[in-house]
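Presented below, as structure tokens, is a lone chain in the form predicted on its own.
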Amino acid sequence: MTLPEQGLPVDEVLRRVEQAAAADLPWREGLGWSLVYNAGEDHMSLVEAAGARYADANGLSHSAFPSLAHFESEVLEMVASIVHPATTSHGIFTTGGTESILLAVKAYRDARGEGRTTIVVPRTAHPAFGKAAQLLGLRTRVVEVDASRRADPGALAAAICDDTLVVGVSAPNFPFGVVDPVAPIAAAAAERGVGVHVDAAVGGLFLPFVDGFGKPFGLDVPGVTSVSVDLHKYGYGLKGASALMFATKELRHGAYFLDTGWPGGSLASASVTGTRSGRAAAGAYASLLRLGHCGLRATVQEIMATTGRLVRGLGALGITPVTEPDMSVFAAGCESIDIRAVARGLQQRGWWMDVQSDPDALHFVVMHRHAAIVDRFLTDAAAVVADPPPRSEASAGGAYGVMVRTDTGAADPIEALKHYLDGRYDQTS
């Protein structure tokens, strides 16, 4: 493909541009159980709209626009108010989830690094923290969790060492959809003078309203020192948005870039990007302010409605949580069924299909738009439980953001995945 040497007319661009998503998931008709969150269509439209409305300004300066400045603290606010509503916090708006414990580990480093090097984090935490690590110059030590797929508390602690910069823990953790206890661990942690970050980037704008639920996650647990909570989750904002709080000024401190002496000007950061659109934030604002409280609570009443059914129908056939979720992500399974050859048959009939390892497990991730597709899914899993097809080995080896049917040909599986992420830019049209 090469630059058009005429400008193509607008009608050829815009069939260019939907031929495109041709092979997309189409989320829209609930085929698909991650990726993409939303609160119907009406719900949509307005936060595209407001979006839209702030999509050219420029985040890199709130000086130029003031409105994003408010926009941001505003989100925070509220997202504060939900998470920790009796304690003080220090926020910055970020991109998501993995900007937001990057950022956090930053903060961390140049704010309390003193010479330690090491983040402290359950198997299950996501694998932004090892991103994170990787290049702020840090390392990672995995510890393994328990029975429930949950931290264990008395791991965690005798990991923490004196190189340790910080401990990382979720709610809940996106493999299997529990969270870790917060409350001890951020106990022990505190008395060896460490901070603990909490990873509530799917949690935490749904725990708060889970009727039963009611464990405190946030900065108002002892020793919690910094949260992240995504809003383009199961805050319903447009993609690219998270609010990251911090228990202490000076940790927020931590995490900016500071530089005065460029021939440019002064440069004050708070992100990692430099130049970034208003439109997450703009959207992040409208959606809130749209649902409210109730609104959240109703959507999460819906949502655990439609897990209980997706739950109990599975379970019917023999495929069930691996282990009990706190909300409305788990991973299912089953001993005596191929579940890569039930992956594999669902999509074949247009699902797509997530599925993980250790233990091979289908992942869910329930959303409003899938409680009217709930029983035509069932349906589906039943007929392919009685007729799997056969495995196919390609299918092998679960993938977080890679469905599992791409065959890249490769053995090594991080060759694998290189090829995968190479084949996004080397596309040939």
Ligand SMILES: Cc1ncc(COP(=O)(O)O)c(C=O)c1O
Contents of the next structure:
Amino acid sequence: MTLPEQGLPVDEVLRRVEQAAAADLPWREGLGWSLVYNAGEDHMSLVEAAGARYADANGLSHSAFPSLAHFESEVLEMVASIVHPATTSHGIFTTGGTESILLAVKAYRDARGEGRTTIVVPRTAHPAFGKAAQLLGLRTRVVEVDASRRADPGALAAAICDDTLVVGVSAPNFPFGVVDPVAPIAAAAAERGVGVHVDAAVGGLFLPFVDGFGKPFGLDVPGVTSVSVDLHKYGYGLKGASALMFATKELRHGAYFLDTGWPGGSLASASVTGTRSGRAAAGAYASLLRLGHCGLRATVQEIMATTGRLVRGLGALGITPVTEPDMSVFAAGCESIDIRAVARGLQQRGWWMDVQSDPDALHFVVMHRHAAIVDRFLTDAAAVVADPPPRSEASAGGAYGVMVRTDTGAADPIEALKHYLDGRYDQTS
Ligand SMILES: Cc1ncc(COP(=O)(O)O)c(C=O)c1O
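Just the form predicted on its own so far, so send over the form predicted in complex with this ligand.
Next comes the full complex, and the chain you just saw is listed first.
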């Protein structure tokens, strides 16, 4: 479409904005298993109101908006008090898990690099480590995980070489929901003088409240030198919010971009972005203040109860977790059932299913909203398992975060992903 000559009436603009949502993930009804984390309508209303109040505030300048500096530093302190209560950390408020990992890796490169160019990660680490490596001119060394899909401390330690800049691990990893053995890995890395970044994007505000988990994963663990925790996941803030916390100021300085040569003035930047809305900082602040320890614990307990119902119900159908998850994120499959056909059948019944490969499995991130709908899901799943639709080649691709079709004519999977992005930006209506 082209820009209209005359601006449209308000009602028409709102109608078009609303209409565009028709094809979106129906997350409010609980029909999807990823992408939107929330803690109920009342909580979201509060968080959105706080965010809307600061939507136009610009995080580029904490001098002009001390409110945002206040929200960000308070959020960092609250998160630190949960993740590593015994250690002082030096944080940066970022826009999400990816930016946190990118800035963490930049910090190691610029504060401790000394020519070291390789990030060592288990195969289950988030692709944001690979993205960081590509953007920062580094390399990743990817190490196979053990049978439980956790990083293998021995294999990771063996992969640390003279060129290793940092080791990255997950708490938990996204594909399987299991936490890497942080303590032995951090100890082995520390012996070699190498830092460890713990990506606790998903688990940072969840694992500390899971009954019986009890393993520290933050800066209290000797050898862990940075950790990231997303507020827009199980912190129930607005999207664009993550806490990146370093063990030392020296490391945090490595994440900064500082420039004094520009005629427009000096720039002191602790983020990848320039201008950014104050929504996310105000939303994260409001969310944590409203929930407190008790609220976070209660949501975790409710979600773990729902997770248990889901795992047991799927198990009764023969679909079991690929590995026993440490929290509310897991993959479930079955050697004797065509999982892709099951996913397709569920999609035909209105569910938005995430499918991953290696092995083929349905992927679940359980939220508060699923408590009300898990029984309906299990009823539908039972019907589909009993009578699965024929497998469609068009739905054969498993892809994270994007629904990539493999019927585009592109033989190479990387070409298929490129085609997907081209299509996303080239669409005309
Ligand atoms: C373990 C983990 N790390 C990092 C990320 C990236 O976070 P974001 O999408 O906020 O950039 C995700 C996203 O799901 C994740 O699951």
